[in-house]
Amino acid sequence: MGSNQLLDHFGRFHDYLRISLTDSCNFRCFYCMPDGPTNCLSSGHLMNPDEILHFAKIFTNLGVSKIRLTGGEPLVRKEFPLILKKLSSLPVELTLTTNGVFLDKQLDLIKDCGVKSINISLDSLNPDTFFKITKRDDFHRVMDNIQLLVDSDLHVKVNAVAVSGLIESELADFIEFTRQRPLHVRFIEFMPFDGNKWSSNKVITAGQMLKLVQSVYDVVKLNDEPHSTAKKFKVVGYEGTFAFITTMSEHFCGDCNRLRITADGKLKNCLFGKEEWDLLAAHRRGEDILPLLVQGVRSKFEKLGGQLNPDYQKISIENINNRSMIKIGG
């Protein structure tokens, strides 16, 4: 059932909720996790499985039809199986984003809970580069698990953060990854968050990447779904697809339908917004969270969290007030 309580002042209805299960991860990717020691949330500051289910029920009753579980790395949360089982009882499309390392251990559970699509974060197809980015020697395990998902007939998206100076040499490798596999590779323009050493000269735009791809391949444009953040393409004759998520060069805020809950129970109405609404604290005080939820939705800015300049080359990261990516949730 729908509700105008998830409708913001710009007429956008929010039917897609991303829930972060943890701010912990077994990888150390620079674009997500700041350098130095990490202070992960203690279990008492995380939403527990029943609280996650409670919030998810409220959102689904208001019209949310899709829930994505994120992190950090959601599969490092020891209660992940319990959380997934609880959420699988709701009338929503349930999916997750993961780095893929532990998928083989959870695959039966994932399928039993009705998950049909999984996003894998994979920024390089070169084992040495993979190690430099993640600081972990898990490349072959991730690749094996991607193939395991394909063999299990799951819909698999591979997300690669495109950083200038790194991605150019691998564009063709990622495109070849789609030749004989029904994989959907998405190149994500590098976005600014606290501590991730972003600068505009590290951004390579979708337009620049597409020109490089078109210089080698015969490419066709595909239709994009409503509310899609990705602009989809396909190499003629290849089984899979590739796409660009153009947050920096061409934002897609106009029909945004996404909300986020951080692992510590804060509502964020935009990935780039500094404002947060503490649903968990209100719930633990015994308060109705609906007024906070509605306030959060209706406070949403028209674009880019009210903080970023639409011209990414004019963004000054020193003036951005936000969490690191790992503290927000993917």
The other form holds:
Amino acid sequence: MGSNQLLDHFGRFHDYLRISLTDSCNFRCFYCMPDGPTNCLSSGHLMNPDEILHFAKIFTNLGVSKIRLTGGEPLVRKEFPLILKKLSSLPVELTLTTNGVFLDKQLDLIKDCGVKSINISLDSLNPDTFFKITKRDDFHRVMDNIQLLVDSDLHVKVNAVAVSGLIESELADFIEFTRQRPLHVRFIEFMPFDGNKWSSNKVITAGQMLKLVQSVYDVVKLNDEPHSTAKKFKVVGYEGTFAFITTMSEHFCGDCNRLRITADGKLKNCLFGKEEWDLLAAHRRGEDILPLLVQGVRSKFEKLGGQLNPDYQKISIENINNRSMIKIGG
Ligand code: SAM
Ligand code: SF4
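Would you generate the structure of this protein in the form predicted in complex with S-adenosylmethionine, following the form predicted on its own above?
Up next: the whole complex, starting with the chain shown before.
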């Protein structure tokens, strides 16, 4: 374990940092990006590649052992190759969450930089539903790139946001997707963020989904990795696995090891917290960011950012003060 600067008041050591590279995206997923004008950050407000490396080094020296690049869509950031190369010099596990469209263009670089595992978001195996969700016609490019990653022996996780009314008819197709592919489908319970029209009746829980899967398939529970957000299963005889991320029905805050830096350089200690610590502004004023960083970690609430009711049916989105998901960075 590293130094105690990354330890919070509840004994949680934070060794996993998620860095958002941009708040812009080539997709328009309704659960992530609010309707209307996109208002993306101008380049001067984004952390530049050297600032990203500087922050990443500080966190790594304190004990962070895993960094995930996210966004917005990290692959639309034009300096993505430079940022990835810079970060690959650090002694960390480097990984990436992407919508997958541009992966073929960056695959060689990604492998050269030592990335072993990639999360791709794909919410539907039906091209029409995919278009309805993303408002983009890129289904086949994403599917081809998933296959390309599998063929390249990368560890591939496929993230599907589970929205009630959309996912039920696709559960079996996603399970079949794991039959002959060594990939890992994860159904993420639909979470509330600014501008995403969340309501509790659009949540379908892991328990409800598992029941539907078990009515068709012979399923076994697998062991979950330490700090894993996903509860993992497998259909007997299938190559891949499936899992549920149960943020809404059963939070996993007690075991949380994650911190986030937004594309504009603010530290967020929780996906659902409204508090932010402006590391970039401090750094650009020539100040040491360590005191802010420590304050951010020590201020972490015990659960759900101190503002979400653990009973998701009692959450009303109007009372939540947070960014939209696209501006947080997954
Ligand atoms: N553009 C990349 C992508 O889509 O993978 C990275 C950023 S995206 C914000 C990170 C992850 O957050 C994706 O897997 C996405 O499906 C998930 N996500 C976004 N909004 C969500 C929501 N309201 N509830 C649950 N998951 C959500
Ligand atoms: Fe873009 Fe990812 Fe958000 Fe979809 S989920 S709008 S792909 S950032």
